[in-house]
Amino acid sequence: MIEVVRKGISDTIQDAGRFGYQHQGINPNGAMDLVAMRVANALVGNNLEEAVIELCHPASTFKFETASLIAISGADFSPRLNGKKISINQPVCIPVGSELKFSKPLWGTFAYLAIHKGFELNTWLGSKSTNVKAGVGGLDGRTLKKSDVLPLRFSMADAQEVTVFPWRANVSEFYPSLEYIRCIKGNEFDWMNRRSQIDFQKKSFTISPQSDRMGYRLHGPSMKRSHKEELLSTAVTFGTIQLLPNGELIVLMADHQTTGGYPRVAHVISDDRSRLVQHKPNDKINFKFISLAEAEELFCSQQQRIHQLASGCRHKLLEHFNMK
């Protein structure tokens, strides 16, 4: 098991999400950065959808009462194990009594801690993801707090000292240095007037500090509608960009509502969602439209690379531990 010895600002248990219930008004939740979650799981030999701890800065400090194989991916919060810095995107075997803390943010917004075999926690509607508003999933449906104890499924019984494995995941291909976030047009894009349609594609937007796991609010040029018809409440998803009545945009995130009545002007493609969620408040972003066919091709390529990484990690771990 591991104990939370110092509370973080908003750390929760998340997996790939809770699906099949949006028609009942139950949002999917799940990790904000699904790529980082899957990379962390791949590095410790887990199922890619296994539950992990999603960390925000300042993050929790953990004490391991069980020897464990761990990996951290996503944001770099300068993790330190027993006072010594360790790298992200690299598996580490740690003995009983080890303390993991995070000192300062170097890059990104959400980090993910995966542990071999995962946590011994109950599922709700097929997922361990925390739904804070409903108070279900994860650990008692809430953020982690001091003195919480998380039971683990597996103990690395032979771990007597910290062992940093000599391989790392190269994640640069999942976070390319592009000057824009790619998206496809939404059903109501043409509801904006011509000037706003051009501004959406040409102007920069700033992520508002009033952003959270439900949505990233954007400050920028005011979007004007030429189409005044009201939209019936319609299905939305992670990455949907809605036009609010005040002319601002909001990008829906992992804890998004199941339906919405605001115009859906665009949808961030799956391949770029992880890049977007790792932006901080006051960061500037631009949008660029691509075709649905291009978006599908990028998504398939991303998933192929993740599965190749998982296969390579399993092979490496079998060589070291003869895991089954």
The other form holds:
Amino acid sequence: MIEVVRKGISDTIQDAGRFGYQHQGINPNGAMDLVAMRVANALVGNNLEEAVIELCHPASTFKFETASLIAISGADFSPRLNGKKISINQPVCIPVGSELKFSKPLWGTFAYLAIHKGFELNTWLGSKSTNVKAGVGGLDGRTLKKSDVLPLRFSMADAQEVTVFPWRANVSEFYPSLEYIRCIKGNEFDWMNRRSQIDFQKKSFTISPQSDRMGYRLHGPSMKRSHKEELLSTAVTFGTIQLLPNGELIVLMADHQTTGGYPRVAHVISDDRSRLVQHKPNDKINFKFISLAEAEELFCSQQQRIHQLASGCRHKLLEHFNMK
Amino acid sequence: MEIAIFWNRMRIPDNHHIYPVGDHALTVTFGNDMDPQLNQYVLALANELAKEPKWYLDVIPSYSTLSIVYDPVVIRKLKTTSAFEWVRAKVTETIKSSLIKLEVKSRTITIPVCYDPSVAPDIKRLAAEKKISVEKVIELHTRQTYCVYLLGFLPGFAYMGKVDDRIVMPRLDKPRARVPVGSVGIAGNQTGIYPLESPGGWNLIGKTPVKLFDASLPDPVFFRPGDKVKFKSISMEEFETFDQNTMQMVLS
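Can you switch from the form predicted alone and show the form predicted in complex with its partner chain instead?
Following is the full complex, with the preceding chain placed first.
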């Protein structure tokens, strides 16, 4: 098991999300950065959809009462193991009594801690993801707090010392340094006037500090509507960009509601979700439209690369443990 | 509670429109109206899709639209070059192959509501603005049978309509940070009940003791789209002594 010895600001258990219940108003939740969640799982040889701990800065400090194989991916909060710096995107074998602590945020917003074989937690409606609003899933449906104990499914019985494995996942291709976030048009894009339609594609937007797992609010040119009809509540998804009545935009994130009544001007493509999620408040972003066909193609290729990475990791782990 | 089950043969009309909602969902729309007939088409199509082996992640009915969430990687493995086109063709085919034999399981549920201003912080203001008495608001709200068009916003939150024109009221300008569980509200011509404590902008005109969301149940959500709902005014005393089990008994 691992124990939370110091509470983080908002750490939760998340997996790939709870699908199949949105018709009941139950939203999927799940990891904000699904790529990083899968990479962390891949590095420790897990099923890619296994539940992990999603960490925000300042993150919790953990004490391992069980020797474990762990990996951290996504944001880099300068993890330290027993005071010694360790790298992210690299599997690490740790003995009983180890303390994992995070310090300076170097990059990103959400980090993921995966542990070989995962946590021994109940699922709710087929998922371990935490739904804080409904108080279900994860650990008692809430963020982690001091003295929480998370039972683990597996113990690396013979781990005597910290072993950093000599390979690392190259994740840079999943976060390409593009100047824009790619989107496809929303059904109500032309409910905005001409000026706003152009501004959306030409001007920069700043991520508001009032952003969370539900949505990232954007500051920027005030968007004006030309079409005043009320939209009846209809489905929205992770990545939907809604136009709020005050002229601001919001990008809906993992904890989005299942339905909404604000005009959907665009949808961030799935391939760019992780890159957007890892932005910080006050970061500037631009949007660019691409075709639906391209978006699908990009996402499928991303998933294929994750699977390749996972099989590479599995191979390395097998090799390592056979050699021993 | 009565449960009336009847079969209804209907053809889902061809004048629908399908559009993408990002790269992993699409919406079938029959209009942008709060119309029980359009909602029936939505529920009929959802029913039909639920009968097939599940190739989608979610099917989300709304007032007059049905949205389907899918994994493009899974769909593309079905030997297609466009996941969106495959799903669109699938939905179009399902609609065309109707005459659909539609099973409408219509339950009529009576929900007790206490309209005492101590648990209904907006009822006096609503009455004053509408120039009617609080009693009249209660009478108008309890007189109608409402249709549950969809569940959304929160786990188990049922959007019901339409309320009497005389008590139609827009959402609050500034939503409350905390709406207590069970609060009954009005937003525009819709009425609904908060199944959880949550921030919210609906005008609160009452509170029900009925538990509408219970995570410990295999089916944690009380309402279903298509339900018919009536409200019954109860006193503060009845509210406080309400036995949740009586409601569960009636339901099972």
